[in-house]
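The chain below stands alone, shown as structure tokens; this is the form predicted on its own.
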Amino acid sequence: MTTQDVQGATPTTRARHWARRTHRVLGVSAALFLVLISASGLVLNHADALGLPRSAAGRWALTLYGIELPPIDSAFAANEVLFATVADTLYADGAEIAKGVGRLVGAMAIDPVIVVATADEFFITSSAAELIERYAPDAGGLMRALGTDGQRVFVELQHGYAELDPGQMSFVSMDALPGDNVQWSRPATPGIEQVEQLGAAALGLAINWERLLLDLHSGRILPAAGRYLADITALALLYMCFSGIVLWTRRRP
């Protein structure tokens, strides 16, 4: 049927032609959305088996949701393990160790343990960074730095120094260091992957693949536009149902 034929046709014929064209266009558009809904729903049915609740979607997902990674307060490395504090929580290579933790002042590997210190606490971990002991000594002031001479652990205080025995969990103050060969722990600079790992850990994997697919499935992944897109698709499907019935009952002569 040409354009001229449609213009010269009866109102019923023109309405049927318009319904046929819109039915086709809306059908293709809605089909794309339905493929997305069907595929995401199929994957969500097996979310646990696929490990989606335990898999972070990545930093790009945080950007999609408009969420910024929480800042790293402090970081030190010992025995190739990155110890860092984010939102008052201590992490070792992204694994949570303890909550309610202040800024770190150092981390030292003293075989067979690792000593991590804040201004008022010690955290003794295994060489694999598993927490063994949390110890808050009566230091008589804040601790400023953590060091070692290779065998013993020393702490710089506001006034003087102290020696920590990780095995006996003893803390002895002293006026001066026993020698000048003490190496002090220095802050570490986390890499991009470590920053993302710590951010995901601090957020508790809030943006995991299961949540991402759920929001994609429901249209909530784009807060306002997503809902409107889902509404438009639903209306399009309703229109296709009615226009399809009309086209079927009023076949072309």
Given for the second form:
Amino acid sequence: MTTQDVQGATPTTRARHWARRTHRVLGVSAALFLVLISASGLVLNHADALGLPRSAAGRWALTLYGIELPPIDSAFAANEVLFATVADTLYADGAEIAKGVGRLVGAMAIDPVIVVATADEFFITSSAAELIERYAPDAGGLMRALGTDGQRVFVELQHGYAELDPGQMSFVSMDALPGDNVQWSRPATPGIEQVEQLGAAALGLAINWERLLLDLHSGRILPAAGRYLADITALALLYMCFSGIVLWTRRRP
Amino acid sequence: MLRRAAFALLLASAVAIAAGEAGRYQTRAEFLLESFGHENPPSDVVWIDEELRATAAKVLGHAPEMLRIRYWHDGARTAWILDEIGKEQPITFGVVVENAAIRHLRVMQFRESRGWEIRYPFFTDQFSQLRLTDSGTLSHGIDAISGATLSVKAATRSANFALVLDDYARRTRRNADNPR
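Having displayed the form predicted on its own, please output the structure of the form predicted in complex with its partner chain.
The next block holds the full complex; its first chain is the one shown before.
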């Protein structure tokens, strides 16, 4: 039926013609969104089985959501392992080893362990950076620096010094160091890759695949426009349902 | 009169909030002094082997974050300082076990903004004399505190794990004292 035919037709015929036409146009337009919604809904239905909530979506997803990497509070290297604190969490080469941790004051390899110190705690790790023990000495003041003479571990306190035995975790205060050959741990400057690795580890599952697919499914992955687009698609689908039923029931024999 | 009453109410609220906030409530020295009567009881460590790792995973719901756990002992009494995450931050608990039963539990440090009510005796007293059942759980249930559910669960897990560790340490020491 051409447009000229429609102009001369009855109102019912005209309505049927427009219903058929809009049904076709909306059907094609909504097809892409239908595929997207169907596919994402199908995957979301099995999100737990697929491990989506436990799978980070990656750096690009953080950029998409406008999330910046958190800053590194402190970093020291020992035995070629980078120890760093980000958002009160201690990482060794990007792997989380303890939470509720203050700023580091040093890290030292004392064979066969590595000693890492904050102002009020020690972390003893294996040479592979597995956490052996976490220990908070009653130092009577904050620790400022960590050093070694090659065999023993020393800390500089607010008033004086102390020696730590990492095996027994004994902590002996002293007024002065026993010698002048103590090397103090110095802060490390992480490389760009390490900064990204630590930031991603600190953000962890902030954006996981389940969250990403849910937002894609609902249209929230885009700003306000995404929600309106999802609304329009939903309305178009509703219209197609009704127009489809009407066209089906009123078709000619 | 009304103004004075309002001021007194405000002051009382401020004192109540200040008294209940997160922080460090007890140092290790204070905990050991309370538990043993002196600050320097002998200490030892329990290394987390496969058996303990499996038990810890069952009791705590996760593997211990450390390879060894330090404890202090004197006769039949052992004291354990354990960190367990409530919601996001670790809570430091001190648990004293004597003759396979908990003598007392203390919240030594609380780092989160909610749930610090578990530090008070009305809650911690519930752990006194609790033992391990044959199935490895606590011999009695612990009453929850509204708004501090995760902290209560962390305390319960720590108490349970301290009993497991005490049992393991006693068995290890007995085997070392009486080698076959």
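Treat the numbers as computed from the prediction; the structure is a model and nothing was measured. Numbering follows the first chain given and starts at 1. Each form is matched to the other, and the largest set of C-alpha atoms that superpose within 1.5 Å is called the rigid core.
Please say whether, between the two forms, the C-alpha of residue 193 moves by 2 Å or more once the core is aligned.
-> No; residue 193 is a residue whose C-alpha shifts by less than 2 Å between the two forms when the cores are overlaid.
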